[in-house]
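Next up is one chain by itself, shown in structure tokens, the form predicted alone.
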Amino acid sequence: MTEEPKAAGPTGNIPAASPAQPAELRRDVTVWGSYMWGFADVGADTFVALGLVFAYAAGAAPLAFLLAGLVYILIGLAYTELAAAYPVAGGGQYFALRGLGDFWGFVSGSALVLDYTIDIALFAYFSATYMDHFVPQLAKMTVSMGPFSEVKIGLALQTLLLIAFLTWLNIRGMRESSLLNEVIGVLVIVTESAIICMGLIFAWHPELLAQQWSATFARFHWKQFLYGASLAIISFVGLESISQAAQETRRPATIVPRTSIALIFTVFLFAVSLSVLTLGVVRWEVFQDEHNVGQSVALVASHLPWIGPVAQDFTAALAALVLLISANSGVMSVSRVAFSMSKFQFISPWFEHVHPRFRTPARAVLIFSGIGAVQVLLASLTASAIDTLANMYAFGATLGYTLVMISLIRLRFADPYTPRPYRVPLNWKTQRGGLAVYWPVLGVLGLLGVATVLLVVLYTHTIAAIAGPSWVLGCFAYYAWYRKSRGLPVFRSVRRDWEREQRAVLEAAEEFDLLEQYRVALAARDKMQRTGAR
């Protein structure tokens, strides 16, 4: 994108856009801590998305499934390129700030601390409903205050006590976060392993999957299915989360990629096999119990002959344990969007500060973890917090992938010079300006799918298409407010040095022989351009 000149500071100076700052993250998260920040917060949605998605694309759930899996392996693809290229906090935000300016990176950070605060607000609140499988008195204590009639404030209370401990477990650092997410991460898939494979060969039935997929499509309602596959979208959400600790991880051009791509296939294959096994298990009418949706893979487990009492037991506690670890993704992964957004001058500096002892941002945590608590009281008012809180979620999430599919193709012209470990494959090589670039063919039909999953959303989910724009245009309202005080330009870019900031953060990540390459091609850059000028 074309820099805009820097703009002039309200006494006349022209306002410093350097990205070198004094806080540094701290590099703690190794290569199955950084797979593992993405299971936590991927391999969870499973657990969240499958009834729900029954509940509207009934017997066709697996179809939406498939075609939610197909779209999210193209941007997990990009996601891949993208965060080996550019390892810093900040994820989608950042790419978009680098490839469309910093109005998109805005809009994209905007996105992304929407949907991780309602990640931390969703996630939290199914891992309760889990735990209420073992003292279903607490599910069912419900108030009524004025209008608002059997709220659930026995799950909302237990969710902001949820809340509360992972915003004390970020504060001490990524270390101990990470060490929970690695510990119950491998409970989780062999769990999930277990439960398909024994599933499949003595539970599930042919004949149950045949006769729901064919009722289904006797009374196919393209809307119902349209939004049921809108919420598939949830069971691939959170790839966000390994460039989030892209800053925070050992030799992030080696380790993200390989973690990236381990991590989509694995989803993906337990996502449309779970839910294959489900529609052979049971009947999908169940999950039009709201009860059923919040406990619906242990409800499947509870269908293994000889030991399903106890798989349903074991399901719901490592249910519990692994959406706790999901909505900890979300605490850890808001609060690296806003020290991005604080850094490149989005939200006030406070923002970025980091504890001096424990080297986190313990403010941004603090702020965000809050809004998650009251986003998880504004829901429980409703007649559904399940059903608010994940429209709200898909809202956020393609948003923000759409435009980081945008910026995937922009860089791709915008900076070819930057060294890529990885790049999404299917390329289309055209030449510009003597040097060859390359068409991102997989990019592109990524980005019709996301976009056409937006699209969906705000057509199928009234809350989203409500509330998803006025919490975009409130934060433009702040931004607009925070630019024009600091003598900043509100929509257009503030200039800066893209070529030094992308040096530091190869060296800071030890990266050296990416620090070369790019070295290397940046001179002979110069040298074209010099000739060039002669």
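Positions refer to the first chain, counted from 1. Please read all numbers here as calculations on a predicted model, not as lab measurements. Rigid core here is just the name for the largest C-alpha set that superposes within 1.5 Å across the two forms. Compared with the form predicted together with its partner chain:
Positional change of Lys152 between these two forms reaches 2 Å or more at the C-alpha, relative to the superposed core. For Met141, the Cα coordinates differ by 2 angstroms or more between these two forms after the core has been superposed. Positional change of Gln295 between these two forms stays under 2 Å at the C-alpha, relative to the superposed core.
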The other form holds:
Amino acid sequence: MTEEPKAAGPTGNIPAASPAQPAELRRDVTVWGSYMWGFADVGADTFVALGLVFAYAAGAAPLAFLLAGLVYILIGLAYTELAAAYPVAGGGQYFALRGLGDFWGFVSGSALVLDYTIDIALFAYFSATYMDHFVPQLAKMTVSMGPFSEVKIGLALQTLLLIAFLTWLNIRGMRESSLLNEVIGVLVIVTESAIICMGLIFAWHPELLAQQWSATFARFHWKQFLYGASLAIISFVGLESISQAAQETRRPATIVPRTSIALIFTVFLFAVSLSVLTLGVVRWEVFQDEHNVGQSVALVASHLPWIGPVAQDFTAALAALVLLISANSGVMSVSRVAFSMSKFQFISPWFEHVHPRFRTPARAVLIFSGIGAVQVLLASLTASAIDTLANMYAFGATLGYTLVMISLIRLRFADPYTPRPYRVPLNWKTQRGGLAVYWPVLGVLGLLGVATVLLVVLYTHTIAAIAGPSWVLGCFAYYAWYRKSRGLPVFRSVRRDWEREQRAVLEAAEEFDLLEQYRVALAARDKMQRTGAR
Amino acid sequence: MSGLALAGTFAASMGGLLWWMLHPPAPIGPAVARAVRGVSAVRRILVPVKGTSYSNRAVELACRLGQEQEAEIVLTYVIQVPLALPLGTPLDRDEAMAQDALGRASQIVELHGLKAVPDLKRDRDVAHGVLDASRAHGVDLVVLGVNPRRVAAGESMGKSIEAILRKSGIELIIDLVPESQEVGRK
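Based on the form predicted alone presented above, generate the structure block for the form predicted together with its partner chain.
Then the entire complex follows, led off by the chain already shown.
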């Protein structure tokens, strides 16, 4: 018998449970909470990606955001369908497990772990760069160590301190106030919306946009553009968080599709609008300076008439805070993935250990935050730490998304009985064994899109092309050792009663309508099988 | 001016999205869900066909019940063969009437875009024939149209219907349109 998993609650703490009863996730995430859970992660991405994409895609940055955004919308719709149909913690890792089996579930899990640890590193790093708007001397501190010159030691140390702070908070069992999160989320939405609206009305020059756009296309560099577009995908990474929180969301099958779709389109609107605004407000060349890349949104805010300097300071402070919260969501999410991977016997139950005093997944927090810190150190040795971390982030995200898209298609056939309160639109209906099955046309297009982005990442990002697959291989070595040591198959799947689990999940989620639909579908299947047998 | 238009579009899109998100449908309790989904579970409906107005109405009702879940409508016409005759005796007039009734009923079903499964049976007893067909087709529901004149005259609903009621063991819906209403429609 396998050990029952314990799971972290929304606060990062482990809910108390009697010894005989496994810990259950409490369902107290509301509509706004579910949206904010995702926004805390994705909303911060724009602060990271804006300057980076401009640095490579130049005047074509809005097009890069638009293309990446279209791929992201397709991925987002797939996540929406899967998270509503399978409202359990684990996100992409769980969907790949259900759709493709244990091995691919593990690969997806390893991509997610990479993404979350990079999330800790990258967002803490960016939080530090925005903080340095107030203390610019720190950002300028550099040292040379052997073959590594101009290492930004000030920023690296600052980032390590922030990661250490987040680790301490999460081990101590920080009672993350969802109210505080929601207030900050509202502040970010209002601030970004105000920057966009005021900027478009008072500071935007369409002729500047047209001139930069034409100049870029007059000397168009495909590779640079593709690089920028593949980086633009990181402004949309984090939708995963809503799926991660689905098991803690009230009526997830009803709420998750709404919050996911709203999140997909609000973030898409922010990214495209902000890039259009930026191109009509500043010259893209300013983002060739990494210092400006690290404070891109604040730089745009500084061009607002009348309130420019105040808006710049306010945006920088808000960005530093929201990026830190995003880094913190990386710490919390990675512990959830670790629990899920442990539950399905991909990694040792050692990671499930709960601190006896603080009741937090202390080992998982410590190990994965430590990995994030190592990533910061290694990235700081490269020419551009931001670029290196963003490369790795894009690799992990696109690999995970590719597997999710494949799982979406596969699950339509492998599990047509699970009710889907939301279905990715545009389907081709076919009959299979007397049952109507729907080919997701947009799912196939999304798969082609994200697989293309993955190839572009591998083609254009030298570090990601080596370090990304090496990470997955390293994780596989551990997985293979662990599964062998437990007498479990490495490439095949362990038998599981998914139907019982699905019924239990829907019952716990109080999604009675879906539960009835599921029972009816299974009864119809059983009846058909009996009739067929006769 | 173009900036103002873009800003307006942005604000309206954001506001609309968030408003839609914050207004989800009301939750459904287990009892309501069971009742709603119980009807959706009906995938195959049988209607005994006689070619009369009330049996045609039963076909129409069955179609409406099965519309959402695209149910199959099994249309069963039972030719009652007297005990004095062998079961395979040619009964041309009855056969022609049965084909005619099944044709009309199939037309009603096809108007709804559903699949009609016409089934012409011979049996000594109509009720036995209907029950036999319901088992053979594995139906989930039987919709019976009742002759209003018979009921208005103070008679029972009919021997066959009462036998089906007692022995079917599956869900039954009886449709009885009062004779006055039936006349009014004519």
